[in-house]
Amino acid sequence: MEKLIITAALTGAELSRQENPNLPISPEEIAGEAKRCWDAGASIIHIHARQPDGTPTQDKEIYREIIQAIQQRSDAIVQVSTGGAVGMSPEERVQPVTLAPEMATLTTGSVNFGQGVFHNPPEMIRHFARKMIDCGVKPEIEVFDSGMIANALSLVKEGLLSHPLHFDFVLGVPGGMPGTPENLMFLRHLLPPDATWTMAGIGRAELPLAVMALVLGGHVRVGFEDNIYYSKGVLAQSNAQLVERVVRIAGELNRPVATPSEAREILSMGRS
């Protein structure tokens, strides 16, 4: 079995610190936080990025700002997320791509997302993946229902995405896939054989699917873009503490932890 890949996504777009007072905003805060989960074993750190007043944004300089932090701190792989948050157009979206990060998030299709939509119409997922391949970036593909698969297929024909592809699950999102066991199973066994795949739990999904996917080799997310709590009722004190203890529980399975270097083996990367 590979080692296993964690990824913490630190702060999302919907999250505040009404919520949760933890939450990191500046790019101080995400790059601090960020080498807090690198130093517990997270190999890869999923951005999203905020305005001093806490307001999502994919504005291009602050995610410049956030990447250059984490890289003075760490080698770990940063993700970026073109999703950003509900109602964004696709040129805001698309703006972190422009920096060449190492990897981006591509959502091959929309899904309704709690009370608005999360709108990926088929010529901006095109966009966005051609985007991806002229700099040089990474794509994990989104999966919040089983046809986003398919889709993803269907670019790598058009040849706009390219085998190994890495798929991250995404399940238990309003409106979405709930996130069950057997949707953990469906959506992988509709995988390429040379597919990798991360598990995104959200909310009280984010555990049990983190310790399946543990079992069946896959890799995992956490952190509080998809849950806040360290336990019922008990709120996380930090991303960290949730990537803490997917090492711990890896450990017990003896699922060693790649590290960025491993990791970027593992998911075929290009940089060293």
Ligand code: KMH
Second form
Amino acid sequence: MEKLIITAALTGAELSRQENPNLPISPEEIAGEAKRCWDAGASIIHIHARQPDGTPTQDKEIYREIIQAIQQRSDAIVQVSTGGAVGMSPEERVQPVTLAPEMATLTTGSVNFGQGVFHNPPEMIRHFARKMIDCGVKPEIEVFDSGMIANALSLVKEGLLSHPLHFDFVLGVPGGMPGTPENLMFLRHLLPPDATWTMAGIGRAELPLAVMALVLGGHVRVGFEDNIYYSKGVLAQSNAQLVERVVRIAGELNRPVATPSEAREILSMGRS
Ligand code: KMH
Ligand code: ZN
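So that was the form predicted alone. Now I'd like the form predicted together with the ligand, please.
Every chain and every other molecule in the complex is listed next, the one we just looked at coming first.
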């Protein structure tokens, strides 16, 4: 089996310090947390930016600060969000791609997201994909529902995405596909044979689906964006604590952890 790529999704757009006081918000805090996750075995850091008061933002300058601070401390692959927060405009969301980070997320369809709607209409997806081509950014295709895989395959035909594709199954968002073992088994059979995939289970689905991914040869994403608890009713102390647990279980299951350079190779990323 391939070495294991662990992604740490540190901050997200929805969470507040009221829910978990350990949430990293400022660029310094995010970079410090990224370093601790990288030390623990994460090779990809998925980032969202916040204003100093905690409001989610896609401000290019704040992303620039976060990326530089992470790169000063580690060789982790930085993956920026183009999802931002529900309600943001496409132009706001796509800003960090123009910084030419190594990776960015690309959600290939719309989905209800809690009480809101995460809008990703076809022309917007094409615009984001073109921007990623122009800036030399590797997309990670975010899959909240099965039709998003079919949409990604259509974009390959249009020349807007190219094989090998890398997917992230985000299962358990209220409004999206629930985080069940059956759904993971179903989705992975829809992928092209040379695709790679990561499992991001939301809330209580995070750990069991991560363990399934370890066994099935997939990769794993953990972090406060997806889950703030270590166990039922017990808040996680840090993102790194969640990464450390995956590394421990992966060791028991004979899945050595990939370094960032190894992850670049596994994901067929040009700039290793
Ligand atoms: N915050 C969600 C609405 C991504 O990073 O690309 C979307 C999201 C996905 O977080
Ligand atoms: Zn995100």
